[in-house]
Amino acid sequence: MNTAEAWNLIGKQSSSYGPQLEGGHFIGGKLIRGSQHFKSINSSDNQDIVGSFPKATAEEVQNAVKTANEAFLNWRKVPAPIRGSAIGRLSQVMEREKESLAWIITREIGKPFRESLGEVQEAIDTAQFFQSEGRRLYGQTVPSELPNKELMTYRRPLGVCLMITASNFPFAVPSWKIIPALIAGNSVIWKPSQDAPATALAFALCFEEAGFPKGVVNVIFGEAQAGEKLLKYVEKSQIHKVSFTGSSAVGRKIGEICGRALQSPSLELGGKNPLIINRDANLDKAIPTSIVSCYGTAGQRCTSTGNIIIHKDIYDEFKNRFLEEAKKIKIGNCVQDEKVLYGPLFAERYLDNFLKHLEWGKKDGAKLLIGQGRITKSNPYPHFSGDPDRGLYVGPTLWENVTKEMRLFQEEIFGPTVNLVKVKDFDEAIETANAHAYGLSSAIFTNDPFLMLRFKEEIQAGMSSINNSTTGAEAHLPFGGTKASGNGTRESGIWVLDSYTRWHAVNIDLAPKLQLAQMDVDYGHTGKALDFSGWVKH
């Protein structure tokens, strides 16, 4: 059965956008439907129900975990290059598969379906990545200071690994943890969004046509509470690595959790990512990347610009031709319009947020250029497209006047909303750009080959554009932050395999009697000729 037959059977009622399905845990292989459970709603279209997907009991939660624990017993001994064809059978089901998970996407959390496709090819362009990792999860051979021994090292698995993910990047973000933690020869227990389980379960059926063995791979559903209860787990030595996708405030008490393991968990979190427009940058390019850095995907990116920081002499020129794109964006029901730039926030927890921080904006003394919060028939918007009264739409939001003090400057809001902020030199645009807690992603526009050599050095993130956006990742290459954007893991490319691996060092002594490192080994202080004859057997 391919997935998309598998997707059919679970489907039993339908509306104009697709069927609405009965979703179930995925552990062992099998769905389990559970007895509790919630709905997952079309974030378009509020009179769409995706489908009914169960709350984790605590023995669902049990059962997953001593099912993963299982299954790792056996996958960990499967070679490396055989895991790896799994992997690149995982790339060919999600590649023959791509508009169906795209369109899926695009119906549960109202992302434009031109970005729900390069989701699904972020999730292809890692499994093909890391496929061939398979043939290249080197260890080293390393010279000893004695004679007749071998010193070696190996990258050994970790175990059960549990994996938390956001709404925001329901297929690509999961794709980063699972495929490399697969790999390095870990079972894992994915617990995703409440806000994109559809999604999930259909990732979890590629797995499955895929050919991964049963246990390897298992999704378990719920809000919160079903990771409190995954989590107690890790302190129970049945979780062995946990990587998390979220708030920084969450990531903090995962770290706790972790630390009392003496566990290292994988930590990617918020951002309040800075883009500086310096005086020579090119305007013709720098003003729509910046609508998109700013406003795709309704601002909801941990890499979304947050701060936009502009040389004096051409602020009032980048203020008024950013404001006028600004007022020309697009927003509505993604399913219906693929013109739109972005849709509805995922969520009421969003929105709540988002609401709060225009009374902060206007407390603080900041001025709002543009900014009508939320969309409705009765709070209209020129540019919409669908009925407003059935998403949690929010118009594009833009302050200035905005200070390194205010709440609008320091807090991260995932929403469509940013700030402009006026510099007086780059000396002043790199503090400032710094002046928060964050430190995920950052971009500068300058044609100054110098200015991008201090802006290299001189930021303080864990990723930097020159001449581009704050977003957008590659598969290939390391993604995370520093200070409260993160704990110095990171996702995706070699460096990942440090988070799913521990080291192992072997030494093989073969010499006919005992040899102490450092305490038998001639150094040649005495000035003679070093001889090693009488150890050598002959």
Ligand code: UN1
The other form holds:
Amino acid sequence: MNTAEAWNLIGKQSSSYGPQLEGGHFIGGKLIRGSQHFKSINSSDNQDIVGSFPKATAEEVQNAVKTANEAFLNWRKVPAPIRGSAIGRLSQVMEREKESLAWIITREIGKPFRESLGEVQEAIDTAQFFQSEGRRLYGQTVPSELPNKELMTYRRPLGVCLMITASNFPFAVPSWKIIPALIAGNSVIWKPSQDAPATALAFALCFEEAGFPKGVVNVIFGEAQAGEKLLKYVEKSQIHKVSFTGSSAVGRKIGEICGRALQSPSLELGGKNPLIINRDANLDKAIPTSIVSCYGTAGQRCTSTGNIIIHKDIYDEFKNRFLEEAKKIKIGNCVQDEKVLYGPLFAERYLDNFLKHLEWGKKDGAKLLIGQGRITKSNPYPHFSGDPDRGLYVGPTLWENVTKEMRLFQEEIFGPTVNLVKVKDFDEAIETANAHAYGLSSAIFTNDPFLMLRFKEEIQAGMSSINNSTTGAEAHLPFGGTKASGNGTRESGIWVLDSYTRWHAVNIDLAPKLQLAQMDVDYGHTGKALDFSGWVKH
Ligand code: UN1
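Alternate state requested, the form predicted together with the named molecule (shown: the form predicted on its own):
Full assembly next; the chain just shown is listed first.
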């Protein structure tokens, strides 16, 4: 199958869900089918196979690394505005194919179609932002301390960038990494999540159609081992940058590998995002917003709310109204029903973790208000659409009497579960909001400007919302966290450029004779050297 044929298949339906793709690695502009394969299954309906994709062998990985290194040598020399125009064409392809791309995302990972459209839009926004960055990519001119000398800075590309991404945002988050890396003149190897290979292949074909030179964007499929094989090339200095979105545990390992090679990776890791409900909160807005913030995408966003911290005076009212709304949530097959709030869990490993938390949460002493575990025909959920036995569906889960010491409070579960925590005042709320290892997103509902100010200054998080969800960051603000949520790097907007470039400082000395910085400099305020002779004792 060549890329044109693959492109033809995408978006066309040959069964009730669509075609089955025979995917291949995308290396040097060619699809390489490989020998051993894994299947991508429709998360909403396990009877539907989206496609089969190769598991990377050592040779295929080596081929991708060699190809990306060769492509880098030419791509870095393409003027940045011309690189930008390729990114502009990419945004046009994505706009034209927005619906079919969203369809693949929904079918593959079981995210509501509306959210998938939003994901593709986030990638389009990113491309449009960086298209014009090709006409800036500013360096600086800097005054010298010596006459007849010029100083300046340039952004230089790093080389081959390896992107390792997760299943929950299989299109938008890769775009945050790949597009800025390309505008800066790097080449890319992308190892997408094994849960979303068809989405990744569709994205690769967008790059192909936009006319990026062959080998500038490469995609390698496989499970965790494919990532491990690729990471070996960091130590060999043939991969020059790693950008990873995923768990803090894997992020630490990648950080160690990159640290040994004296590279700084971009690490976007987990979260246990707090949402504070202050006494004066507008509950008519706070309740529906909290429902989406906690349960949207089945709680599988890094930015999903994990703990709701509520002022004691409105605790009961908030709890009762939230519970009432949570019980009405519609769940099910996202491909067939556009009205569901959330679909299935993306993978078996998330289900295992989710079911276990129902056990240890109770042992910890928390009270389960709602949460039936896995939804099946024999454990039905009242507002379910589709066949629950054909996917990994779980019911909305709500805990109370949760304290800071509990695992429930501390650990990211990555599913539709949230804790209610009662506090006596704002001081306790902010202290509680910071009392966990993560620091990705955060939110508060209040109308008190002074508390808004205190929240902004005292919360330990990379991102904060006031009267809004912990989720839903816009594509041109810096995205990233503090503490166990990352290593301080940021994605999106102008800030991400620091992750994919190194600064090069250049000086040009036009003086007719030797002049040394610091030593031949006249520091006198009037242009004359200061007279210190009287101060020196001989
Ligand atoms: C993620 O969960 O890794 O802010 C990314 C949001 C989305 C991106 C989430 N725009 O919720």
